[in-house]
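One chain is shown next in structure tokens, namely the form predicted alone.
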Amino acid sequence: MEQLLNKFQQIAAEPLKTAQYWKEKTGKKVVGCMGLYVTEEIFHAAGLLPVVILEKDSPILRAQAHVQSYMCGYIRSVTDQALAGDLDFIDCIISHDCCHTIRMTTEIIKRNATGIKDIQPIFLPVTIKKAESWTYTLQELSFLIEKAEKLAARSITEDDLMQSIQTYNKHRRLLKRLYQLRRDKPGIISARQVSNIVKASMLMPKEEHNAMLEPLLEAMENKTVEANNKIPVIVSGSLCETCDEYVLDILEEVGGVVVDDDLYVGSRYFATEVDESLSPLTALALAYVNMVPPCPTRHDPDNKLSDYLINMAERARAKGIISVIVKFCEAHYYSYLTFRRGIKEFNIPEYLIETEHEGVSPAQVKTRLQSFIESIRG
């Protein structure tokens, strides 16, 4: 079990290295998924490797001349990686236009990062419960199929798409088993280790990740965990990027234990399965329109974040909710106000932590989280 966890950690620590090695080994192309909700199954069906482009921990240097300092850390970091040449090995970047800032970033990269071979925005609908939204989603996914076929120099059949959907669904079910074990056995695995596992899944072929997950889950199912008096909590937030590991580490250091999460590099990535009984294109479009987790970047009045997190907390028997908002993420801040109003009627404590690419004091975060955990314990 420890050997597998260390392997996931190594992959997560060097996000681009695994994809570069895969490209050298196979001679096939890599597609970078920038932002949210790029339909990876389409590129997988073409024999390409879709990887999620994530924020990097290193200081932001080159992007300062192109991107304002009040943009979120994800935008500034991805722009910096593109300008530094870190993403040059990627054959095509698909940029989901999920906020105004990422739209601007796509154009900045296109104009200034000369090593980027191809960067293509896609425009999935924000308001999803309309007939027009359904039609438009089908059109955009059809465009992605054409793009993938051009990159791979081959056609994609319905059987290709269905096989990819089945591979990805298997992957989602394995990760859901991991999360169920975490709920059933609090403390069996740390929040950082879970983050590494999900992050690694974004950076490597799903078949390989599935093959690593299966023995890990078997080992976890046979492992017992001693009872402890830690406070079970869930963590929500960090759109587009990895939740800062120091937040997760501190939370567990001060007496909490993460029993579930609503993070992008977490349950959001695999929560929505694709219906295998429908035609592949229809099923992929429905998966976007009927996405399980409520998202601040989409308008769906029938799917409220407050209800979703309360149900998650009840299922995991959590006693508190930690909201993690990346500084300058407008969509999340607006959504958070509605969430706070909606959660007031439920008797569960909630606390907000703001993070930033640079300039956040872990000592202050520790003091605040310690106070929150102790208030629940008291």
Partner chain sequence: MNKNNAQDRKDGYFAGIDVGSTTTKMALLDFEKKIRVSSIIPTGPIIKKTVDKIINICFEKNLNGIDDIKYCVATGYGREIVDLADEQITEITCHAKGVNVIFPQAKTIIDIGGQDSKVISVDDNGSVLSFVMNDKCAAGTGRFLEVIARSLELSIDEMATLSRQSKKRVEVSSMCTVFAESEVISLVSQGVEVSDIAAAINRSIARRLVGLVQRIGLRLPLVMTGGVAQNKGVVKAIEDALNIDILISTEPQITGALGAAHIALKRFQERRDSIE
Second form
Amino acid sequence: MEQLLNKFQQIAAEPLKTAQYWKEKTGKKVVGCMGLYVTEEIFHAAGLLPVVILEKDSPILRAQAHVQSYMCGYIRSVTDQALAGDLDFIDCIISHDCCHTIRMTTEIIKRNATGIKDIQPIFLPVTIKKAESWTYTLQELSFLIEKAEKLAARSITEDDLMQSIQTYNKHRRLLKRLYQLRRDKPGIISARQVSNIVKASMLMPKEEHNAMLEPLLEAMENKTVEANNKIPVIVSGSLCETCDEYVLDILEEVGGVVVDDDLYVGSRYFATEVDESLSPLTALALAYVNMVPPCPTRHDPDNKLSDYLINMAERARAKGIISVIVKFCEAHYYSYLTFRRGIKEFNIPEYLIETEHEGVSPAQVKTRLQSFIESIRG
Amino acid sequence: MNKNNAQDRKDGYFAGIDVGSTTTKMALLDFEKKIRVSSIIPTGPIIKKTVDKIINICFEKNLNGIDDIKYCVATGYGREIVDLADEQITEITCHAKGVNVIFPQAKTIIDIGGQDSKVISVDDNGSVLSFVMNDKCAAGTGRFLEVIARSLELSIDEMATLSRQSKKRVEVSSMCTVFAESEVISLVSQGVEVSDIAAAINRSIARRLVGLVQRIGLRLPLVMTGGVAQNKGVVKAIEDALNIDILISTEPQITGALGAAHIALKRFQERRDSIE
Amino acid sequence: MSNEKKIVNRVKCTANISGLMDNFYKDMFDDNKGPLCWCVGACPYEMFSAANVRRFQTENHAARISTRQEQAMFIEVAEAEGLSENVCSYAKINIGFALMMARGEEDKIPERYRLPKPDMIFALNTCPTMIQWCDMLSDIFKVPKFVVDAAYIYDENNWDRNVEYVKSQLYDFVRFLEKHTGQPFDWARLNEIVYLMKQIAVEWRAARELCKNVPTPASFLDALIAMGPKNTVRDEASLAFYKDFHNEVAQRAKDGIGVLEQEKYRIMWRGNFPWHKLGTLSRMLAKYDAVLISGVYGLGTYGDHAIDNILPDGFDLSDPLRTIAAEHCCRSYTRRFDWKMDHEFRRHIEEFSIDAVIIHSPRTCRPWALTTYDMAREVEEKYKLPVLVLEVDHTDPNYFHDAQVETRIKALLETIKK
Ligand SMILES: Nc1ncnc2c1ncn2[C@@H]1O[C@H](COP(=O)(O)OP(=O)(O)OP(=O)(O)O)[C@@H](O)[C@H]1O
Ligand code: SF4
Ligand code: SF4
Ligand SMILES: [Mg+2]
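Can I have the other form now, the form predicted in complex with its partner chain, not the form predicted alone?
Whole complex next, starting from this chain.
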């Protein structure tokens, strides 16, 4: 188990190297997915290698001349990587317009990062559960199929798509089993390790990842955890951004244990399965408009974050909810407040941590999280 | 250390050490919950040295040896670096406890230290219900006051005293230290009375704190702790802004260390009970 | 440069605006005029009139509060509830306002801003903030909401598809309105108002056209003040106002009357406007004989940018919903960078004889702030004009420091080679 976990950790540690490694190893073209909800299955079906473009934990230098310091760390970091030439090996970046920040950054990258081969914006409807949104989504996905076909210089059949959907669904189910095990045996795996596993999945072929997951899950099934008096909590948020693992580390260091999550590099990435009984394109579009986790950047009034997280906390028997907001991620600020108003009646302790690319003082985060855990303990 | 020796049950002390960003505080309790000795010294660049120093100061005061400490709780931002400590607990929990000892009726606590300001909401037992902290900038902290006092060429005490002689209302709109400092300098150059500027600065701190208080909801009575609770100008400004009276102990700066010492005593007893 | 106060000779008839606007807001209290909708962002007001629904725009209301420097209290209430200081300051003001109303603290609100509680909320996604803000309001007041999504036009060839996308949602909105008013939608009235808007647009564009004169007969700030009725009221009285506005501007142009006694520098403004500092900025500039002539903000609605619309002059009188949809699709928010450089900068710089450009990068508005650094560079390189990127805010006073801003504006003007 340790060995597998180490391997995941290595893969997650150097996202760009991992992607480059797989590019060389498979000889496939790489598609970089920027922002939330880029339909990876489509590129997979064309024999391309979709990878998620992640925030990088290094100082932002070049992007300062283009992106204000009062923008979220994710896009500042991605712009910086693009300007530094780090993303030049990617054959095409698909940038989903999940918020205005990404919309404009795509333009900035296009203008200034001369080494970028291709960057293609797409727009998926914000109001997701409307008839028009459904048609619009279908049109955008068809456009992505064309784009993928051009890139791969081959056509994508319905069978190709269905096979990709099946591979991805299998992957989702394996990750869900991982989460089930964590709920059943709190502390069996650290939050950082889970984050590594999901992050690795964003960077490598799902088939390979599945092959690593299966033995890991088996080992976990057979392992027992000692009883402890750690406080079980769930963690939610961190849209697009990925440098928040230190928050998870601190949380578990001060006596908490993460028993489930609603994080971007976490359950949000695999929560929505695609219906295999429908025609593939319809199923993919449906999966988008019927996405399971409520998203701060989408408008879906009946899917409330407060209900979703309360259910998650109950299912995992968690005693507290931690929200992580990426500083300047505007949509998330509102949705957090609505969530906070929504859970008042449930009497479950909650706490907000705001993260920044430049890092917030770890001592302060520690004081906050430790106090939160102490206050639950009473 | 002979911590669980049942024989000398009535001898010994319980230590609380609060290593704050600006000052380090220590309080020693005996079995009767009486404060035997306490001390406040500046936190130096090397925390280990500061901690050694404060322990030495306390034990020079006619106590037996350090071995008589039965249980020690460290708190404050340097809490990890106290070797003597049996346990680390955050200053939020410790201030809540310390206040509960002095003012059992307290519902809300404002702790303004050198680097952080915190507002804590507590229940009748002094347990924390919720809390908020300033973000990482120095707005609304002791540090902010020190920077401004320096640019006014005043000591903190002088600034507090002067602020209460203010006759004319001026505004310092910015809460950011850097901007506020430049606002202050430009007010000085416009010939505005220093006392009026000092009062404006206190109001600006108060605004920040009131914002934090409102975020968790004001419940009375409210107690102020931390070094800045000794700054009468700031206290008055917060009282005015909230339109309430604030309770302050005679030694507000020691509250965190005191709370830590009380938790140490409680832990010791719990542990002994579970052994016996 | 001298330091004495310079006179700013504003267009006189804009003084009538407050009467028009006050009446408009007074109507909000008249229950006979149908249910009340709070609209977030630019909205298809024509449709509300045709459905007999009263409505006002929350951004406009927030701007009104901040022009009188009275925004701080509302911002504090919103932040105390837990809304981050980093969200759009319009939203903070309005959400603070809504919270006070919902808590029954109306008596603390200055009387001139008071409004009845909404019966419904509407938002159009020109900026994602608006959707979240709409959700919050609907949550605070527990009333129904309707959201229209507008797409990012990353490919100009997709115009039609995007107009259709908005239009089909507007049809749904008609049904929503009918459901909540219990009355059939008045299509004839809709046609009338769209026609009215066309007439207003004609007057408006003619007046704006005259600002290309040297000296300019009206400033950008005159225009900003004058845009109120066009953007929010949209009735017959508004048309009358724009006729007056056009006439006065024409007369001034004929007589060679400018905004300043001596017009030395013609400045273009890009981005939304720090409403709370409207007077301050205008005086600061006047002090150095500089005047804001043209700008990209607010003037757009059925206005300056009609030539960018898919429809020839911005109107298709045979299809009012298409007109409205196209109008909302052609805003700056949904457009690409190159499009903005061409339509927002080149056109203004060349046609209005601009000497320098101020680009506002608001601290709490992502859509107006992003890409401004790149815009500044391109304007400097392409048009060899000095540019100032002013990083303040549309209403939050915390980011505006008079002395600092003045120094920067002065430095900008000093670099103009004349
Ligand atoms: N008598 C006094 N009058 C006014 N201010 C005072 C007085 N004594 C101390 N202070 C202020 O109190 C601050 C230190 O308070 P305290 O010792 O509670 O901080 P700390 O615990 O070290 O900091 P933190 O809790 O932020 O880590 C200093 O900024 C100092 O200026
Ligand atoms: S983290 Fe938030 S602000 Fe940043 S790109 Fe993602 S959704 Fe937008
Ligand atoms: S465009 Fe800017 S000012 Fe307008 S609502 Fe959006 S964030 Fe606020
Ligand atoms: Mg302290």
